[in-house]
Amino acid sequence: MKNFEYKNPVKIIFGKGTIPKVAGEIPENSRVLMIYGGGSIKRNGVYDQVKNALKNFELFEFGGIEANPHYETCIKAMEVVKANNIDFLLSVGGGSVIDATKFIAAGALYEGEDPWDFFTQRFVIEPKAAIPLGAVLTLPATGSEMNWNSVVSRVSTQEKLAFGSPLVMPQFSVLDPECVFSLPDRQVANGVVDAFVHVMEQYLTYPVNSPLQDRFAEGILHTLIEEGPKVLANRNDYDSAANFMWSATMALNGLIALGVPSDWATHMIGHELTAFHGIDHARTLAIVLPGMMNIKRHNKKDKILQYGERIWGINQGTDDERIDKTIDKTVAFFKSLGVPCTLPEYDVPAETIQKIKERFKTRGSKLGENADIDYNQVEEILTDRL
C-alpha cells in the first residue's frame, strides 16, 4: 500500500425527512444563494422544503444549471453573488449543480482575469479562497457531495475540464433517499453507471497489496449491481434507494482511493465525447470503459482477473478468455440498465475520434495510472467502441 493522507470534513446528514435540517447547518444571518437546475426540485417538493427551512434567512435564487454545467452559466451566477454580497451557497440538485456551485464559490472570489484558469492551469493556479457551501443532494451519481472535485463545460470552446480544491468541499450535505422516488429511469441508470465507473477508476489499475481498499471497492460494485436494478424496477423502494444513494457517495469520497493508484483515463476521454456531442456523462463512461479494459488488458490484467472473479464469478479459461468474458459481463450490466455502450448507438462518427486524438496530441499529456496512454492509444480505445 502507498503512503497517504486523508481528511474529509464534509458532514453527512442522511435519511428521510432530513432536508429541513439545512437551517441548522447554515450560519445565522447568512445571505444565502440557493443554486439549482432545470426546475425538477419544484415538481418533486424539494424546493418548497428548502424554502420553508430557510424562511428566516435572506435567501436569493439562481436556477438553470445544466446537466453538464456550463462555464457561461456559472459566470452569470458569480455576478449574482457579487451583486448581492452572498456569503453562503446552497446547492440543491445532483452532482452537476454541486460541481457548478463549487466553481461559483471559488470563481466569485478569484482575483485573476478569468476563473477558467482553475481548469486550464490546474495545479498551477488554484483557488485561494471560496465562499462556504452546502448541498442538498437530489440525484445520486457523482459523489460531488463529499469530495473536492468540480467538472464544468465551456460551450464556446467545446471543452469539458475538471479542477479540485479542499476549499470547495461542502460544509455539509443532506442526503434524503426519497429524492430518488421522482427520478426518471434515465437518471437512475446514469447514476448507477457513473458510480460504478468511479469505483473502477480507483480499482482497475494494478495491485499494491491493499486488500481492504479492494474489498471496499468490490462491496460498492456488488451493491450497485444488486440495488440499481431494484431502484429501476420500483422507484419507491426506500431501502434500495438509500443503498444506491450511499454507494454513489462512497464511490468518490476518497476512501477507496487511499494508498492505491488511480486511473481516470476513462473519464478524461469520456469528457471529450460530452464536449463534442453532448452525450450524458455516465453514458460516455459506459462507451469508453470496455475499450479501456480491452486495449489495456495487459497492464491491468491482474486487477481485471480479480474483478472478473470476485464480481462476476469468472474463474475458468485462459487469461484472455476470462478478460473477454469480464468485459462482456460489464457491458451486459450497463445494457441491462438501458445504457448503450458503443459509439454508433450515439450517432458518433469516426471523425470525432480523430478530433479527440488531435486534442490529446496538442495537450501533450499522457493518461492512466502508469501515464502510458498517449493520443495514439486514445484513438485505439475509441476505435474499439465503433
Contents of the next structure:
Protein chains: 2
Amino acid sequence: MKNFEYKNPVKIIFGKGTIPKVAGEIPENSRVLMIYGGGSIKRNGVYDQVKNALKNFELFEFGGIEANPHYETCIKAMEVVKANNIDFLLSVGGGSVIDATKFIAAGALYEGEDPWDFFTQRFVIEPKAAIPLGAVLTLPATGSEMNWNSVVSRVSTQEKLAFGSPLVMPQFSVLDPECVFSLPDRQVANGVVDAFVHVMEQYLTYPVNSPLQDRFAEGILHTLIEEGPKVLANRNDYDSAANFMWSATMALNGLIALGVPSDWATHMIGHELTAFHGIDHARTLAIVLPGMMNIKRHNKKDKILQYGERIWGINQGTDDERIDKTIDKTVAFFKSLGVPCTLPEYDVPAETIQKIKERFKTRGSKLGENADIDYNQVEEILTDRL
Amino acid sequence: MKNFEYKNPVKIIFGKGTIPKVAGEIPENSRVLMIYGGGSIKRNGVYDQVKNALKNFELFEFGGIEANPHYETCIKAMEVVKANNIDFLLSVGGGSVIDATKFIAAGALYEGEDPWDFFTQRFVIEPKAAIPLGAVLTLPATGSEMNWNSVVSRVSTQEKLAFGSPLVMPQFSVLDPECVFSLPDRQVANGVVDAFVHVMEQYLTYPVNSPLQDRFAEGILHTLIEEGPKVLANRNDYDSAANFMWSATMALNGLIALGVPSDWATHMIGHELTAFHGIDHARTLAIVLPGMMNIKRHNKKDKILQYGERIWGINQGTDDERIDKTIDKTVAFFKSLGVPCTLPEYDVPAETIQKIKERFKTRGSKLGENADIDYNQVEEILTDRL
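Would you mind generating the form predicted in complex with a further copy of the same chain now that we have the form predicted alone?
After this comes the whole thing, all chains and molecules, with the earlier chain placed first.
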C-alpha cells in the first residue's frame, strides 16, 4: 500500500424524506443561491420541497445548468452571485449541477481575470477562497456530492476539463433515494455505468497489496451489477434505489483510491468524445473502457484477471482467454442496461479519432496509472471501438 | 436501508515515515500536552520522533495512561491541562490512550462537578466544548483514531463505561504501520480480534437490504483473517501491518454502520469481564461473541448464515448445523491467534456470572439490536462460555 492522506468532512444526510433538512444545515441569515438544471426538479416536486424548506432564507435562483455544464453558463451565475451578495450556494440536481456549483463557488471569488485558469492551469493556479455550498442530489452517478472535483465544458473551444479543491467540497449533501423514482431509464443506466467506471478507474490498475481497497471496490461493483437492473425494472423499489445511490457516492468519495494507483485515462479520452459529439458522459466511458482493457491487457493483467474471477466468476482458460471473456462480460453488462459500447452506434466517424489523437499530441499528455498511454495508444484504444 | 447522517472530518495521514507530519497539523504557538501510556513509545522510538517533530512547540507530557484507561488518571491529566493552559492534546499510543485523551479533552472544560457525568448520564449530559486533539496511533485495534467514542474505567467502582461526542473526534490521526513492528504477539492478536468483533457488532444483526454495507463489512473480516496471521508470523512485513492497521480503522469509523442496525451487546457484557477481572478488552470479546452467536442464533440466523457462507464457505447442512460450524470456525480463528474463548481459561469463576447478571438486573439494561437481551439472557450467554 502506498502512503496517503485523507480528509472528507462532507456531511451526508441520507434517506427518504430528508430534503427539508437542508434548512438546518445552512447558516442563519444566509443569502442563498439555489442552482439547478433544466426543470426536472420542478416536475418531480424537489424544487417545491427545497423552496418550502428555505422560506425563512433570502433565496435567489439560477436555473439552466446543462448536462456537461457550460463554462459560459457558470460565468453568468457568478455574476448573479456578485450582484446579490450571495453567501451560500445550494446545488439541487445531479453531478453536472454540483460540478457547476463548485466552479461558481470558487470562480465568484477569483481575483484573476478568468477562472477558466483553474482548469487550464490545474495544480498551478488553485482557488484561494470559495463560497460555501451544499447539495441536494437528485441523480446518483458522479459522486460529486462527496468529493472536491468538478468537470466543466467550454463550448467556444470544445474543451471539457477538470479542476479540484478542498474549498469546494459540499458542507453537506442530502441524498433522498426517492429522487430516483422519477428518473428516465437513460439517466439510471448512465448513473450505473458512470459509478461502475469510477470504481474501475481506481481498481483496474496494478496490484500494490491492498486487499481491503480491492474488496471495497469489488463490493461496489457487485452492488451496482445487482441493484442497477432492479432500479431499471422497477423505478419505485426504494431499497434498490437507496443501494444504487449509496454505491454511486462511495464509488468516488476518495475512499477506494487511498493507497492505490489510479488510472483515469478512460475518463480523459471519454471527455473528448463528449466535447466533439455531445455524447453523454457515462456512455463515453462505456465506449472507451473495453478498448482500454483490451489494449492495456498486459499492464493491467493481474487486476483484470482478479476482476474477472471475483466479479464475473471467470477462472478457466489461458490468461488471454480469461481477459477476452472478462471484457465481453463487461460489455454485456453495459448493453443490458441499454448502453451501447461502440463508436458507430453513436455515429462517431473514424475522423474523430484523428482529431482526438491530435489533441493529445498537442497537449503531450501521457495517460493512465503508468503514464504510458500516449496519443498513439489513444488512437489504438478508440480504433478498437470502431 | 435505514435513514442515516454521517460526517467524519478526521484527517488520516497514513504510511511509513509519516510521524514527523504531526508538526504541520497542530496550530502554531499551541501549548501541547503529549499524552501516552506505559513507556513502549520510548522503547520503539516513537516518543523521540514526536518530541523531535514538535521541538518548536511548548510541549508538556503526561505519561502513565493504563490499558483500559482509568478515570482517576484522566482526572489528574485534566489538572495538568488546567494548570498549564494547554490548548492542544496529542495522544501518542493505542486506543486506550486516545480514549483517555478524548475524556481529558472534554473533561478539562466541563463546568459541572464531575465529568464522570458524561458516562453515567450519557445522552443526557453531553460535552459543550473540548480541547482540540490529534493522535499518533501505535497499535491498530480500536478505531478510536477515526471516531468519537471513548471508553473509560473507574477503579473505585469497578465500572467501565462509554461516552461519545463529535467534539472529541481527532483533528488528525497519524497511522504509521511501522509501529506494528515492535508490538508483542499479545497486542497484535488482541488488535485483530478487537477489529474483527467491531465489524461483527455492526454486521451480525438482521438483514435490512444493505448489500454494500454487508460487503464492506465482509471485506474487512476477510482482510483481518488473511493479514492478521501474517503480521503475527512476521512482524516486519510492512504490507500486512498496513493492511491490518487500515482494516482496524475502517472497522469502527462509522462507515459500515450507516443505515444498518448495530448490536454492541458483546461489548457491553465484555466490559463487565474487564471490570471484574481485568481481562484484556479484546479477549473478553472473544469469550462473549461465540456465546452471543449461539444463544441469539434464531434472531441472527439470516446474518450468521450469510457470514458463514461468505467468510468461511459454509453452505452445507441444516441451518443449525451451519450455525454450529460457523461458530466453531470463528472460535478456531481466535484460538489460532492465541486468544482463548472460554471463561475457565481466564480463571473466571461461575460466581462472576451471577455478579454480572445482578449488575444488568440493577441497571435494567436491554441489550442488542432488538433490545431483547435482558439479565437472564446475559446469564445464558456467559454460561455458554463455561
